Amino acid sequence: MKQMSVVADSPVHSSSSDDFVAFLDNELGASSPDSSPDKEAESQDELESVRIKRRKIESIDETEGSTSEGIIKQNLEASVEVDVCTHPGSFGSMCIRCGQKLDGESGVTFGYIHKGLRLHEEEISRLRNTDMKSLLGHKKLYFVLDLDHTLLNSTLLAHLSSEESYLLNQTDSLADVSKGSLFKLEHMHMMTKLRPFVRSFLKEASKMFEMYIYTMGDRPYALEMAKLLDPQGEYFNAKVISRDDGTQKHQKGLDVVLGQESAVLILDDTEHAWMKHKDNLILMERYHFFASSCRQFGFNCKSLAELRNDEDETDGALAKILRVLKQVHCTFFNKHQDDLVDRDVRQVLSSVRSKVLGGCVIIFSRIFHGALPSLRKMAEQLGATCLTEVDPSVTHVVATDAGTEKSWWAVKENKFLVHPRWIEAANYFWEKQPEENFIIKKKQ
């Protein structure tokens, strides 16, 4: 698999030195989610060598004004070309290019790549532009994936219900996680269930995308989940972002992702976590395997574990989303490649979404006032036309009560009468759902 490269195909290094670019390229492309003391020491040694070189130059500069000034200056000019460092980033308090100690902090922290790493906006932009060209050349985009309720579901062992206690005897081996899906993490007092089809999903997605994990969980949890999902370090490497790495509380942002926004897709079960990047988002149906997960979101029903059931492996939520990803990827790259850099995956995503309910004409009846605006917007984004009055062109009446005037009209005129969940399901699965699965029953 191609590793993320921040220097490939770059004719010049702009504001960066070879030392810095090589360091960052190594951290992004070759490191595992674990940051070992040995690797940190190696990185420190590399940066220290930059600082030593700079000290040598400074020591020569200090001799200017002496009788040998002319000879030293001539030798310096012949052997070293000194430029003014723009300090593109820092490692701790040290400039990652020239080694100079810097006062104060500026730029964006990329601690998930390496502890203490900060990059300035100009350098972030340069890295994104460079990697964008390389990635598009390999027909790849960026993909940011949430963990909880999207790729997996976790619960504390103490929160297992009595009907779920049988799971304690059915966990898979942590010695070979690639062959399992249910794991007991004793040191975290936790049990995790991977979503059905997730391994095939990641394998197929990695052919089309450079992938990041981005979770609201803390860093230790994020790294443990990354090990379960990617035990060989094939997909994510150092690109595991936790809540500790974000720049805004309770929000996720692409400012800590080294990818152009125009080439990033996001998969998450929570829309509100991405207020600034909704156009990049594919909203995922939540995965509730454990009872604690159902309770967390206010569902008074049995969990999948309690029902001793699970999502379908081949036609479940992830399988459906994979088909969407392939469609978006194909559409993005399905033209002459000379204008790839100018394309925007958000426009492609919007175009694919707008075909889901294309041709449907909807009218709403007695929908809770607070829910109506978002439901209408969702239907329109899916390509439906929404009216406010009954019209012969109406194909669907969306209601929660079969006894309303518009509901009676739908039955009389042989129109579809469906529950609002029909629209929500189409939004989750990116395909029009069978109306007979969302029929409103008459109240007794």
The other form holds:
Amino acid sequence: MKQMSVVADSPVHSSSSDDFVAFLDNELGASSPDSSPDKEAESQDELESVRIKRRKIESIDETEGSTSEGIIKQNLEASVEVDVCTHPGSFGSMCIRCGQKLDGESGVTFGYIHKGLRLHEEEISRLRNTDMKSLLGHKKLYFVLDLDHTLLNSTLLAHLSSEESYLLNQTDSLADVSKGSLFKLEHMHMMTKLRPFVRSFLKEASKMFEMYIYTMGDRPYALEMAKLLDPQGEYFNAKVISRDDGTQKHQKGLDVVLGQESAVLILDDTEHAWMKHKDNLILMERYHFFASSCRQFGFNCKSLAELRNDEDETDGALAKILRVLKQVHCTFFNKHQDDLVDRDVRQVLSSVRSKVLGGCVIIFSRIFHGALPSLRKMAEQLGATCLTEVDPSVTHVVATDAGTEKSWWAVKENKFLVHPRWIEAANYFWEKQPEENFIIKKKQ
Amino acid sequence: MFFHIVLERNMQLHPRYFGRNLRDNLVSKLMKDVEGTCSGRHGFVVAVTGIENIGKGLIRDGTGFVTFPVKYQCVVFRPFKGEILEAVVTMVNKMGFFAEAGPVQIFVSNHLIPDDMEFQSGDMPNYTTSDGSVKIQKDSEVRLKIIGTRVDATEIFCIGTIKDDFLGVINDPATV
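Switching conditions: you have the form predicted on its own, so give me the form predicted in complex with the partner chain.
Complete assembly follows, chain above in first position.
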């Protein structure tokens, strides 16, 4: 009881070491009253017998001393722990470090890793820092992937158009998902088509990145899709984030990703989901395999499924993006000798991006006002120079109509006259597209 | 720790079960109701082992349901602070690892893993000592000490540590 009270008091004192020494002396003295100094004054005659006796007593003292010391130490440790423990996180409302029950929910939830797990900001940044070092040591970066329209396309069975119903007979077996690409998920009333090249894409990307899935779908859907993409659980093990795990509604954020923002690449088809992390984003051309998906985005054209067509396996969007990833990865790790930790993948990404349309001088002609600023920004990010007045240095005139003054000028001066889609395509594929595919037809 | 204790419960039974098999019905319903549940006081009910006594039923007005007070013996499992448990690792990540001992979910954070063990990422994430002699990965069996417990209606959460003498891996699946 005495010890307890001392320990309870100890936090009050600012410097506890002196107190502790006094306390220790006191305790040790109290526990070994037999070894008092007057024993030293025994006469020489009795030395022999006393020595034996002393030895006995000493050995008792020693054990007593060490046990009481042990108790003190333990108590001290406990008290220090209670004082020092910053409660870096919680699991089932208990501190993950000291086991103490914590009331009130604070920190960021990491439900996608394990139910009931929460971590505090400092702990997250500590984990990010330590992880960063080992990751860079393995020459890897982080990669956050979206599911729908990026890696695959899903539709409700009820939304299949009549021209698509033939697909029902062509679905692949769920017994070995690693071979197929079209799956019917009866219990979810859904059909899912994986984007061509996705398996090679993930395999290649996993060598360069630690990968996360981040989807706006709900958790059961996200896990089901992860199972289709990664049946062995080798890429996305406990790294599947769904909308239930995000911290903000209708937004995706890197706060739940345990990776430093300067080392994260994102692949998504929806730019506005990543308002805070646009610099990390690689925008993906949407994959619309099913008609319901086309309708959802307001396209009236036939779906790939209706046309019985699909993206190219070796030269589709994913294959093109993989080349960009390889380039970014290579640039990041091969850059001159500055410290790896100080490098920022966002800078690498923007420098790679700015070479796409490098050397192009663009002038816009009669582009719809609402679309102009974003188009101009896109072109500038891709490295093109945008002018407002006609100039001999202009290489491309971007217009939707061949009848404008600038369009005439382009034809006369033998400059490229292209549709705005030329810029958009370059933005998606990270490659200057052949201009002849984007020629504007004369209006009748 | 396991305990063999006597608990009591009021069982509501639908009139359709009245008849010759009333007792059997009552017992099977009891098992269905309580086995696998948790209570903060007693822990996880592993199995009903016997019926001590079934009291007189009370017919409820209006519904015809009958309430029987049932005293039953059962085996319960409850982890305690300071208890040493053996558990199977279910997940390893940079924050630490999760392990299971029956219904109990235990988290051992990397603060409570010995400092000489380092996290190794990859398709089989693990914690390994610098000389590679000890490895904790999924399906490893570990001996750990409980430093905190919380019992919910259906789950028991524990915080564990292996930063102490004689704790850690007891059976490594990789070497078997």
